[in-house]
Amino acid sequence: MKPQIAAGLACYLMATTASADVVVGNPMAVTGPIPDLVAPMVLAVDLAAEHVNAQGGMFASGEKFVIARADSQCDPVAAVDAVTKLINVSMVTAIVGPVCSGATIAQADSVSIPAGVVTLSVSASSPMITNMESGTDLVFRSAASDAYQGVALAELAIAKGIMDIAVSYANDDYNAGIAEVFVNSFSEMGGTVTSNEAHEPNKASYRAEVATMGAGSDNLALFAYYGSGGITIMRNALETGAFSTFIGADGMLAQETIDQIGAENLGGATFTTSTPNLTTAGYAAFKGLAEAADVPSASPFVANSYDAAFMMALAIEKAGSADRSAISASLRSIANAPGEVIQAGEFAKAKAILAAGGDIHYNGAAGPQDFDANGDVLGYFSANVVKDGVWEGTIIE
């Protein structure tokens, strides 16, 4: 039996596996700048694996579907190290994750693409990912690109009557990418960007930066991770009165933002995120399963994380083996129409259809997961404001 590696904050979280198990790597950012966002996403991945194993496991022999977890820390260097060990030491069949765009891009370029291993990210949304793989068909994601979210955020700002805005973005692939889309879209819609500045993460104070940006507008578009500068920027802005209105995206959507800033101070803050359509049958199926397992179904990227893990199990089942080279085509086959619709938790149903030679079409917790030529999916976005001490979202139409 392989030894189980203890879960430390900076250590790898690896499941003890038998040689016959189907092992999938899951490099989640359990430490780093957004651990509160990632924690329920981890639960969703594990829930998908539980559903697979409770319904007969993989293939006719009932092999166990095992998640081998590693900590990518939302950091490119850590992600390369984590995925290298997953692929070369744990010999995983495929990668479900990472979480952050910079980590996803770095490990795919350096590790998973050269190794011929499919990556299916649970939440990486940078537009840079769309064309990064040069025709290898090895990089997919279950959350929509920020090429769409940046436009949705610009439309939301204009709808709110915001016609001038300062922009501050963390100097990383995710935040820089969505900031660029937002700036271009907002300008094309008639808005004026009064300043557009990168900031370095983890500074003790951003008072000088917010004072300079605040000279031109009362509105700030903030693209940052809450745990590596975002909260500090907001606090400094509120303390100095530099801005009264804040908009931004996923990286700020954590309870810690509310706890640190104070709900009473966030009345002028709206942040967008990728979201499932809560009215669909696919989400309803997932919600019931998630609530039974104490998994917060509506939290950011939780549905996407479940979908990624469940789809990977379906793809491997479709391939008929854990052969890495067969995963890409199988993933497209089970995700895209045509085929009998499969919803969250319906692994036994899907397995029976595939065994009989039929086709399936996974209609996920986050909505249909039909991949385009670049491995991207469409999706929905929500606008989130603080209500009764928590973030509450409404789908952007």
Second form
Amino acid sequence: MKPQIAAGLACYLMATTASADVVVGNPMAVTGPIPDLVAPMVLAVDLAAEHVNAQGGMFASGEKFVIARADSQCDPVAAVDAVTKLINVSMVTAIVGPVCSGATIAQADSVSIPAGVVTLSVSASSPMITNMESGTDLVFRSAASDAYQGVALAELAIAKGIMDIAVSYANDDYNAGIAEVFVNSFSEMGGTVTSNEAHEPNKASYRAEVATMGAGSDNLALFAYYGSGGITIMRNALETGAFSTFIGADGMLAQETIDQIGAENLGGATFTTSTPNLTTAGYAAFKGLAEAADVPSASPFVANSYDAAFMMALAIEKAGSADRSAISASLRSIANAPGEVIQAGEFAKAKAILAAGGDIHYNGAAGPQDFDANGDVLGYFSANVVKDGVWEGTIIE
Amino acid sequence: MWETFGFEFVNFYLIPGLVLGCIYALGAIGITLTFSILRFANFAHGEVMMIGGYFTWTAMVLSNDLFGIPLHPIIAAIPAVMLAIALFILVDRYFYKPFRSAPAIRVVMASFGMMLVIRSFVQAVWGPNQLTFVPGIAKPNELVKNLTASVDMMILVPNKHFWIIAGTIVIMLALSWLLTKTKIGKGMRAVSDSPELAKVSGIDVEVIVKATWCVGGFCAVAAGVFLAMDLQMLETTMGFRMLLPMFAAAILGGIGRPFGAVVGGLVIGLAEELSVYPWLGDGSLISPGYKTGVAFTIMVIMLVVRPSGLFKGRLF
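Give me the form predicted together with the partner chain now, not the form predicted alone.
Next comes the full complex, this chain leading.
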């Protein structure tokens, strides 16, 4: 056995260090407050790499498209560490990730922008990311900004007949960002915000908080990550009877929330998320591929993760080399019109067109991935309620 | 909607503060004992709390799956206590004992490393996801609710909080007996006061050290299980998040004073919850986002005004 293990190890080492490979850094919040949400997103990134490598690999020489993964923990400090290592040690061409807004902003500010490396986040949705690149054109994302989701959520609340609401948000870039958009648009639409308080994540008890906020309203807009206080706040609110209706966004949308609190207690909960539009051709192409590989295609940000990794491969292919400086322009070129439409998984086709000097226009699985001047994309949102023990989403028109 | 109860202060601020205080108190006992007998701040204490919760969860799941008997967390905690004590003693033997005569900072660093080792071990074995300890939500005890409502003082306390408060009182009484009436407890107090004097008067310090880990491990697992009962879930950083308030409680009560640690824990727990009560007017006194700051403000003021703590603890 021993020589085989040694040989296997040698192969592995060669595979990860061989200079001929194209290496892309992929910081993901594998541990941290939302591991359940991230696990299928990781599978989607790997699936995109699999498709690239199965269809001829990168460039004319067929180099391998390698994903170098690191754990960004949904935490700014951990993300800076992880991306520093990816850029300086693994010498990656570009970054696909991170997951959380706070992590994305921190690593872009202090590592990837100074190093001149493109970041293409798979799910960071904070409005603060829109204008952060200050002319460098190095920060992109494949998920829509919460500048849109916050408004969609406010419209949803009004449509449900909620006219007064208490707002509680975790004080990080993602949750504070969407809370601000929600509060502004909810007030503009004629609703009353009875209290608007930050809460500290990871406390053992939020009973005092929910009691204080519950004095003004029976409705709570909760912006938190399920794994760092969100579930505890909902549980404390339900136990004390302080709130009966909950609305919120992606950070709470995990099966874990249902398993822990119980479907029978979540009748009044609605959470929105970025979602693929299930009727588009882009999604249909992805769905078949994802199902064949046992990847849950409709889970939050899974399609966005696939799009990000796949677009990065296309952009590097278009650039013709693993040179970091060429990625930003070629990413715009393959994602935006004009060009021949490429669906999820059609790497060989795209490669042939690019080799012949043609233009391509990637049609995202999650939605159109046409980057605007700030590297943002538009997207669809869904409202999710508990049905038969799982979250069930309907697209918000 | 609270005006209908007229008793919100007790239900939503005082009782939650007491429950939190009980958990801090149990954790702080172990910290204060290690601090005074072994002369170092044990950063791994919170992780032992956490792993105790995971052992308990495993015992509950095994009993349910293999024998079909659902165990109450408090019963499932018995094997967990033994495992946690064994862990403490093994860690002490191989990681702390070699540093016994070295400067304290080395063993503090060793305990810091141990904290990361234990957490990574738990993440590797049980995974980084949260585990559900008890599913669903805990409704207030109906009997107490109806009984107290009939005299216009409706008290809303879920059963889990009765268990936590009662369990803490029982452990406190047992600890009090141990420390004042038994030979080993008196030995612990003697070593805490002066290890040299204790040694020359014939006390085996290594036995006392083992006893300290036993008491500390027992209280840590009790705190971890109570915390998991309250949160109804487990996650790998739950012990670490309690560590700083528990240190604050130990310092507030006075290092080496187990009952001081209990008082300190209750003060810190109550201060955190009561500081957001709307004492003046409608809004909460301070924003709930800052309530942890209250606990540490109390600790800092204590260190400046009276460094030995409420109960004249040891100074280092």
